[in-house]
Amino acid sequence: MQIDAGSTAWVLVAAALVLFMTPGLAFFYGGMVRAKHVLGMLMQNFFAMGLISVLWALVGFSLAFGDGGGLIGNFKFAGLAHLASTTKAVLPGYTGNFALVVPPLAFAAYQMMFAVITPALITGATADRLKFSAYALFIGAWLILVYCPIAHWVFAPTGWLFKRGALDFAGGAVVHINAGIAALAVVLVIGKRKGYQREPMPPHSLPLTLLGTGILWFGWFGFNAGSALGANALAAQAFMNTHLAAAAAMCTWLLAERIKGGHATTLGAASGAVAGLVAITPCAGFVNSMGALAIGGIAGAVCFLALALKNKFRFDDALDVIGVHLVGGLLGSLLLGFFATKGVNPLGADGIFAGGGASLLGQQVLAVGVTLAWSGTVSFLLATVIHKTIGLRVNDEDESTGLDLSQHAETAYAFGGRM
């Protein structure tokens, strides 16, 4: 293995950027809940940084990237064995054109940050209702039963969807569709918030949400450009695509919002940018700059319109995880079948607009469908088992009191009453 010092430095910085996204997500969500629940939201996100990192080191990385066949890894790398940067270990499948130029341990650290933020995304849909102990049990089990298998199928060169030719540069299926459909499954199990659609539940701090959006946008450059796994032209293209898609999506979201409601809101600006970041995630290293603008523009408008789904189907997605992450991830993964071009990445494929026909789109549809089916089914069953045993949701009194006091015996603010 030929280690490149510049690429190693970039991947380590990118890993730190991706980790920084989780506190950013905490602030993004935290500003949108009522004041009495803000610490509960922050804690759920921050706790994922602890629990998921430990589980990733013990077994998660090995299951996701070990060589156990097309369906799941093995335990060769359990406890991060055989990954020391001083060894010449080669990860399964990372040979030839896919050979790593960074130490395997750097790659494991980078992928760990993806594993951390993915279950944290679910918390936006379940805001105000989750019992902390049950949440901890759920995300730990979810990492092993849902995230690791799907990561192996799509990300690992030995995974069966990867071998079929499905593309996912930085996590459209593995991260966003996966978390989005899991969020829907959990919401269906735990039900609506107390007083939902009968009493106002306004965001308590939109400045906090905008701060979180800025951190997410900043960290997303590590998320997408870091997935090039090198300091190279592909990383530069992914970086530019990431920014352009977010910018375009913000504009089209605000335009749609203005047409429908008469105002362009700060919450809309934040949500639109995140929708664009989500949609470009699977595409960032496979499309050109104009493709990124188009994907972001489509995502901003479509994800805004998708917010109506929760009213139509009567589920309580508190902070629009389904509308932004599930729909945005679906859009990006499928639009890749149209906009992908080998001119950007020879290891990718040509989509319909580049003359490649519908083959790639077919593989993308398969990957999307499999992710929806596995994550949705297992997440629903896991949430149901926990809900019927130790209880996944807090009781009515604790929900009225707020997660801050009932779950953590703390309050976020020293002055003023709880909303």
Second form
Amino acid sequence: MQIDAGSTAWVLVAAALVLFMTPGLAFFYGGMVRAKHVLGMLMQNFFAMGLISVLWALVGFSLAFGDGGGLIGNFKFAGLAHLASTTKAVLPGYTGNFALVVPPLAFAAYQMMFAVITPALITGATADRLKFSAYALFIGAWLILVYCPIAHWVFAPTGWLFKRGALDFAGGAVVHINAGIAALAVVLVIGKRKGYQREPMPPHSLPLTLLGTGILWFGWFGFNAGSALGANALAAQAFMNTHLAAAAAMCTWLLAERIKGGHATTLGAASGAVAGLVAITPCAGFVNSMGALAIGGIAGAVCFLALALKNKFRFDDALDVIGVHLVGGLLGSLLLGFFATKGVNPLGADGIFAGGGASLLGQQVLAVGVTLAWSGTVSFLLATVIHKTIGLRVNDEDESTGLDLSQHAETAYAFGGRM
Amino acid sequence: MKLITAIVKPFRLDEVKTALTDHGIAGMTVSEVQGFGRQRGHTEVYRGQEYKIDFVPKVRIELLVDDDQVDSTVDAIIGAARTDKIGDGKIWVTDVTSVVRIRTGERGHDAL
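Could you present the same protein in the form predicted together with the partner chain, rather than the form predicted alone shown above?
Time for the whole complex; same chain goes first.
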């Protein structure tokens, strides 16, 4: 295996960029909750950087990318063993066209940051009521039982969905659909926030949310362009696509909001950009620039309209993880069946608009369906088991007091802010 | 001695302060408060969800004056705080039985 210095530098930087997304997500969500819950939200996100990283090094990477066949990896790389050598270590499946030009440890570090942010995405749905100990138990088990298998199926060249030809450049299914459907499952188990739809629960600091959005957008270049796993033309295309989709989605979200509600809002600008970033994630290295513009544009408007789902189906997805991440991830993964072109990436496929017929779309539907079924079912069972044993939810008094004081014995803002 | 308490629109605070200092008032206490009167609250929309916000932000100004200063001081506040629109606020005056300046121990009129 030939290690390329430029590519190694880019993938290491991209890994740091992806890590930075988790604090970005923390602020994106943290600004949207009430002041008494903000530390609870920040803590859940930050803690994922701790717990998930440890578990990833011990077993997670090996289960996701080890050579165990199509369904799950093995324990060969447990403790990150057999990865240090840059000449002998070859990850299963990463040969021929898929040969890595970066050290396996750089790849393991890069993938670690994806594993960290994925369970953290769920916290937006369960905001203001999830018990910290239950959260820790949930995301630890969820990494092993849900994330690692799906990452193996879709990302690893030995995975069964990858082999069938399903495409997911940077995690539309593995990250966003996966976290989105898990969020729905947990929300159904944990129930609604006290006072939901009876008392106002406006965001306590939209400036924090916008700051978080900026960090997410910045970090997303590492997420998508880094997934080229090299410093090359494909990375440049993915970079451009990422930005264009976010920009277009912000415009269409605001337009829809303006037409429907009368005002273009800052929360709408932030949400639209994130919806576009989510939707382009599976597509970033398989579509051209105008395809990215179209995918982002569609995602902004559709995700805005999807917010109404939670009222229709009467579940309390506090910060719209389902409306933005699940719907955005579904849109991106399915639109890829239309917009993909081998002109951008010869290892990809031609979608319907590139004359490739519906076979890619068929694979995308399968990958999406499998992700929804596995993540939805296992997440629901896991949440139910935790709910019946230690309890997923804080008690009523702790919820009224706020997660900050009840879960962490801290207050975010020294003056006031307890409302 | 009287305590004058005024609830005014936050954006009128500078004008009220200037009017009061021009009037010769030596000190005041200001706090940010929330509440509602006839103006009621307003509606905010977050991701399409409408929230009725009952309590609107106001500024509370408190100052102590001699009895013969009350009417002119209240007039100064009204002159600066009034916009003729709903939500301009209220002023009320209450009796004060004792005032002490902590540093010197002065009491009553001397402490104002």
